[in-house]
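Here's a solo chain for you in structure tokens, the form predicted on its own.
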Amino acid sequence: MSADLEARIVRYLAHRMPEAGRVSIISLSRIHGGASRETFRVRIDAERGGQRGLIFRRDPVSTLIETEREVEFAAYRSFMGSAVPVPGALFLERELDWLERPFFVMEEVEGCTAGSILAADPYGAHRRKIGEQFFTILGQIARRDAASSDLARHSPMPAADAAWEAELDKWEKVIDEDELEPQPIARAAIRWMRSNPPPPAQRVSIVHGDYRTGNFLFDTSGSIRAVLDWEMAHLGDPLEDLGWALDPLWSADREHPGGMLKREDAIAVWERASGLKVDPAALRWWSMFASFKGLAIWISSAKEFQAGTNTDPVMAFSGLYCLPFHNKRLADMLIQAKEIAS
């Protein structure tokens, strides 16, 4: 990591944390894998306060997903001190002088790991314990009063019967702008979803937008310590998050979404925690939307990688593996929808 970046971070922390006295950097490393922010782990030693870990999330030169760092920061702030575990959101910086691009700073949650969608059994003996927490926390996100949250100042509040359309419009636009070749399966899914809209949202809530395996941290006892990566957070139908969390891409074990609970058990846990009931037809729609949204993200990934504007290996993986996976998933769901209708 460049000495210049270290020096810039030290200057910034001296500016934002004068009470800490002299600050030195013990270690600085890049955390790879994110598609919308550059993430750095920084361990500091402060003259007054000692050692602590910080996470810097900086806007990249080129990004797969266009998001506002204010939205992500506000999402973290919306849940600080609540039953939904999140890292402390410390500083939001819009000025370019410090690190050349906008960024924000969070506390590091130490002594934890993240599960991998590529692992056959990412949670081992803690599978059920983590699964119950995972879907309980998702239900608690849906319970949070959206109108009074920090996020409500940065994200529009859709009508209950319009949340689906706003999201479908957004991701259709991504495909329109980024497809490198015709996408007939995606276009067929768009036609079906517009012709068969879901019922109105039971509640307009905070939607994490990327709630899945890999985006939370758990410790050695199997306790979830932090939900991460809120860059796609918005207000909408909470079934959007549930459909995304249940998508089979997030686990090598197709019988246990996310590598955790069986599908029916996961839904039951979510219902208890959220206070909502899952309409099977509505969840089918949001499940199709989840694969469609994933497809849009992977199409953008392939475009960025091919153009050379973002050469992170996760971009290549997304285009080579995730894109065909969700194409096949969408095709299967369209066939199932036709069989149900007949």
Given for the second form:
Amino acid sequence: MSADLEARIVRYLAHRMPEAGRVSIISLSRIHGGASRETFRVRIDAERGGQRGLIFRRDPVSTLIETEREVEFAAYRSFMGSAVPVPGALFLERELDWLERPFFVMEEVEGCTAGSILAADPYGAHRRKIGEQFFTILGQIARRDAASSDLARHSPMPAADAAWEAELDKWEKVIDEDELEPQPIARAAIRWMRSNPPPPAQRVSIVHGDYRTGNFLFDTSGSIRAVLDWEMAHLGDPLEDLGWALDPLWSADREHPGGMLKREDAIAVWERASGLKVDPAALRWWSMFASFKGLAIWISSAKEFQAGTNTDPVMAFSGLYCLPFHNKRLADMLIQAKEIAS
Amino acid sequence: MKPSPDLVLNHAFAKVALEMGPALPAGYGQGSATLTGVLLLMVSQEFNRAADIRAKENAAMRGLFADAASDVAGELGVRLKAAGGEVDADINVATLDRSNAALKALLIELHIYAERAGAGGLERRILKLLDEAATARQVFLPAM
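Could the form predicted together with the partner chain be given as well, to go with the form predicted on its own?
Zooming out: every chain and molecule, the one shown earlier first.
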């Protein structure tokens, strides 16, 4: 890792943490993961306070919507000190002088790992324990009063009967702007979802936006220690997160969404934790939306890779594997929806 | 071409994802190397079938358009008839992709027409075609 980056981080920490005295870097490494931000693990030794781990999340070179980092930072802060485990969000930095691009700093949650969507059994003996926590935490996210959260200052509060449309509009626009070839399945899904809207949200809540295997950390005892990657957080229908978490892409084990619980068990855990009841028709809509939103993200990733603006292998993987996966899933759901209607 | 490209890519996957990647220190480099190996595996699957998938998809869409053209009035019917009679200039993947994109754009128009006209049979045939195409384009990965 470049000495220049180390020096820049030392300068920044001296500026933001003067109370720590002299700070030196013990180790600095980039973490592999989502391509929406460059993520660095930084272990520091401070004259006052000793050693600690920090995570730096820096904007990528290719452009993202300006407000996303503010949203992600606010989402973390919305749950600090709550039953939803998140790393401490320390500093949000918009000035370009420090690391050339905006970034934010979090506490590192140490001694943990994240599951992989390609793993046959990402949680092993802890599958059930982690699954129950995973869907309980998701229910707790849905329970959090959205209006009083930090996130409410950065994300519009939709009406209960308009949450679906705001999200559908947002992701349709992504496809309009980023598709490299016509997408007949996505277009058919859009038309179906607009013609068959879900019932109003039972509650407008904080929606994580990417709640799945790979985006949380667990320790060796099978305890979930941190929910990460809140960059798509917004206010909306909590069934959006449930539909996303249950999507079959998140595990090689199709019988257990995310490689955890059976679908019906997961829904029962979520209902208990959220205090909400799942309407099967509404969840069917949000499940289709989840695959549609995934498709939009993969279309966008494929465009970035094809254009050379982001050549991280994750972007190519998204286009080659995830995009056909969700196309097939949507085609299946459209056929099923037609059968139900006829 | 021997060794065959798909075999070369398969072995490259094993070398990069299963030997070189794990030998690197944990972190971004290891993750990227492993995933790059997986990309090689996916491209090896695509190598043999790419032209076949596209040629069959294009033929299926043209067949559908030729059948539907007589039932669709106006300018859309005329374009369906014309598209139904086209053939690909060659079987290079890039050529097939260009035809595929044009045919898919027309398929979207026809699908909207079928939905608005309440042409249930045509709609079901389109969905079946889309499902078969999506199935053929799936990439399969071993659990890792």
